[in-house]
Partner chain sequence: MSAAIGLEDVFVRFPVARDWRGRVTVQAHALNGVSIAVARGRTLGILGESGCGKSTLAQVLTGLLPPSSGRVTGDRDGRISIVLQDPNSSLDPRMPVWRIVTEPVFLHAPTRREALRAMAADLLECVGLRPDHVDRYPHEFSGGQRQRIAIARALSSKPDIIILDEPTSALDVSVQAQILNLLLALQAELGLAFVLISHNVAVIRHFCDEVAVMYLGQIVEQGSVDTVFADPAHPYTRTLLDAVPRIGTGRAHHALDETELPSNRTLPTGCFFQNRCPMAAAGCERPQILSGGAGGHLVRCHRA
Amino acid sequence: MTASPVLSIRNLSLEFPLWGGALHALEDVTIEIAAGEIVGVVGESGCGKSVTAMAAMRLLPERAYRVTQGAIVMLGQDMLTAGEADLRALRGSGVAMIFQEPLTALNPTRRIGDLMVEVIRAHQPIGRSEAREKAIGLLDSMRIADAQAVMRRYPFELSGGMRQRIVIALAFANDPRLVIADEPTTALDVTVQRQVLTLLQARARDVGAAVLLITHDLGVVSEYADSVYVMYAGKVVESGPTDAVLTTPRHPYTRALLQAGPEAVAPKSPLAAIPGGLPDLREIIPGCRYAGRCGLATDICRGAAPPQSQAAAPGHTLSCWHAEGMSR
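How about this chain only, in the form predicted alone?
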């Protein structure tokens, strides 16, 4: 019998009410994460990656959005109907979130040790001394030298890479089954980025936690994710095992993203760019949301939403009217 996914987002459509209308931020989004799996969600800025994660955690302002269809089930809990007590019990223990900027995620007025001890004791019935020892062990697991000295520091006294390691340590403080990492290394240089992501991956593997890794970087996805969802303008356009999606991309948008990367051009050559921009999500878009930027678009692309198609590899799916032609 197959175990239930730790996170199941099914056919989720979400909008932000505006004066005289709404911004249709997500359309029919389906994402599933199995226990112990690392799943990447990739796409340009504004494609709905972070909105999806925030909706899953119920961190969007309650009266600022509407879910028009779909379901979100996290660790068996219906997130759309959960009460505040259920959400408090789930966040930080069953599921944890790593935000993009660690300096804003950490309280600048609190020493690292005090903050970590508070987080641990909020979810575990242990004393302060035991919580402190666990916090030091977590910092050691993130390969932070002289963890006891770091416990006495304030966030602003530490480098960006050090702060992000501490945020990751905090995320794993209460043995979560799912960690959502929203662009966790955007502000870091390439060398530190690799170190931080490797530590995140290793820690998740050690404790058997699943990870939802949100990024705009296909290189990060190729190296760290088991499977990937490609989002465009609030919709998943292609998904499947990472190797299948990135080596044999079938959607024009996925191909355009890969062609825009530095690996696709000769050294010192200008990077390719995807022409045009995202569609206006205040408008109802009857067809494919990528049609305005796609060189293959025809009248049917602009007039009707494409069906989901199955590619050759198991689990590799895409939504494109020209799926058969993209196989070549």
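Next up, the form predicted together with the partner chain, please; the one we just looked at was the form predicted alone.
This part shows the chain on its own.
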């Protein structure tokens, strides 16, 4: 697509030091987001999708983690070496973040209007009344009826869907070029989820912002993301254009994930559960991290990590020793 990506995570390995060892949370993760693109990161709990987002924003507690290799470049800024002032300038204006639970993201003691004015004025040299005008415009763009009245409300007075739309309005307050949304609709009902994601999608397209959409829901990825990264136990196992990855999945884990849903089999017949659980990330795993649960695993899978990013089709890559055998 465009020349310089808004976010480029290259071969990132990250660990959390523990007593007498470390938890290897991310291993050789490469994610790239071009301007205006909606990129999904999908995986089950513990796969490292949130850690990736938090690391990209430098939001992890500084002394609690160690980057052992790789680089993160966001809007031309090297995030691993950036100082506190650079980070503050970037967060909230160049890049904004939307979290899962809107009630904890909004200060319960502040009225919506005051909160929005503060966020806008933190990054723009404008007066209070001008910021109010802008805030009302943002609420209107999120289809919030009677924005004037909502400005005077406290977060607890609003419904979950309304709160999440306000969080999105805030995220777009300072014309970001990248919005990181970590499970933005997991706490919401499906009809509200559709509204919130449709608004997020429309807003991002309007202002040309890229979105990193982190979710565990393959359906959400399918409907809203242009491309997708599938993560398992801290590694990207497959990535590519959404339609290619979800309709012709090549990695055994992606396939298993798609097959495990109740839609995949006839009613009441046994579901294709993935046996076992996540490997213990405190241990050094010499082979493929999915080998313990994989039906195709052989000695090579258990002995050595599969090469990262083998091409399956243009832009569609996977990390599996049996990539050749998986081609149909």
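Every value quoted in this text rests on a predicted model; they were computed, and no experiment measured them. Numbering follows the first chain given and starts at 1. Rigid core here is just the name for the largest C-alpha set that superposes within 1.5 Å across the two forms.
*Asks:* C-alpha of Leu23: shift of 2 angstroms or more between the two forms, rigid core aligned?
*Replies:* No, because once the rigid core is superposed, the C-alpha of Leu23 moves less than 2 Å between the two forms.
*Asks:* Does Ser309 show a Cα shift reaching 2 Å between the two forms after rigid-core superposition?
*Replies:* Yes, the C-alpha position differs by at least 2 Å between the two forms.
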